[in-house]
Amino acid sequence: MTTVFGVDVGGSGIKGAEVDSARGELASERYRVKTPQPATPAAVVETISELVEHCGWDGPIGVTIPGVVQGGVVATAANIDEGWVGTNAEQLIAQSIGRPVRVLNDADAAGIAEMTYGAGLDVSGLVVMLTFGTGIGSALFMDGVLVPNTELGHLEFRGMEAEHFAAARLVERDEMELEPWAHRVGEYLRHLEKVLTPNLFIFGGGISKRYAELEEFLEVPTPVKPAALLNNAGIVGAALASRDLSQQ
């Protein structure tokens, strides 16, 4: 078993675990702490360091950030502190924990995991992974190859950013009923259909565990599959991204 370690930084929680890279399964108990508020680089990095120390991991790690990441540098910060913009997250985290780090967009990480082990395995053509949580993350794949940093949750839709219309926080924090929220998600997916004509949507994020309850309300012609790795996809994808660091 080749074990790697992933940390998934979200708007409300930071989760980490060891991952069996041969099977795409967690190889240790998942450890979760609340995302510090405000989620400044210093506060989040300190939390990541404490998480990794708690888990007893001493090798390279992969870390997700809810924003565009280019060459380890964070370019946007919708659901974390704006102080991240322009920060070289890889260098900052590596200096804190004293080992190599790979940083990538959180939805891209979840998509990589689902395409490698889950709902997107062996699916050709255009696949769109969407993670519904505090915001809406997206990962776009063409014949299994990632097109990074798509940020489809920030498309203008209904006079607002799409994630303000259909993020899972509306159900999980703002007490919207599941059925009307699912109708909103379906409307958003049909809008993406017109623009992208995908072969498959993968429905991810923590609320994907309730997919059976909301599936009938989506009313989307394109096939939709719930994420097989559920809310662990970000951790698994982050861990996979760190594999090449072991050879450095």
Contents of the next structure:
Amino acid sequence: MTTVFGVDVGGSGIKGAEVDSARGELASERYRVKTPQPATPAAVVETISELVEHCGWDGPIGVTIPGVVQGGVVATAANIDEGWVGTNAEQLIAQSIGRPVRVLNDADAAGIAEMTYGAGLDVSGLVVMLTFGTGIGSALFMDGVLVPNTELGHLEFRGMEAEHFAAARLVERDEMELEPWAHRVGEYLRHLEKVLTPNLFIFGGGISKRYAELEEFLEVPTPVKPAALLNNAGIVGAALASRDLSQQ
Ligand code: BGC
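Got the form predicted alone; any chance of the form predicted in complex with ligand BGC too?
The next block holds the full complex; its first chain is the one shown before.
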């Protein structure tokens, strides 16, 4: 079994685990710590180092960040501390743990996991994975190849950013009922459908565990599948993205 290690950095928790890269399953218990507040680069990097040490992992790691990441450098920070913008996260974490690190966008990581082991397995053409949480993350795949950093959650829709209109936080924190929220998601998906004509939407994020309850309200002609890896997609995708580092 080839084991790799993924860390998923979210607004409220930082989660990490070993991943069996042949099966896309966790190969150790998942360890979760609260995201430090404020979630500055220095504080988050320290938490990641502690997490990796606690898990006894001594190889390279993959890490997700909820923002645009280009060549290891974080370029946007809609839902994390602004101090991340311009930070070379790959370098900073690598210096701290003393091993190579790959950093990528959280939705891209979740999408990689779903395309490799989950709802997008063997689906060709254009697949649009969306993660509904505090914000809306997106990952686009053409014939299985990722187009990174698409940020479809920041499209302007109904006079605001789409993630302000349809993120799952509206249900999870702001007490909107599931049905009106699902109608909003449906509207947003139909808009994306007009622009992109995808072959499949993958509905991800923690709220995807309630997919059976909301499916009927979506009313989207394009096929929609719930994510299969639920909460672990970020960890699994981050770990997979670090595979080439492991072989060095
Ligand atoms: C960020 C994305 C991220 C998404 C989900 C958005 O606000 O801009 O990069 O993928 O939230 O965390």
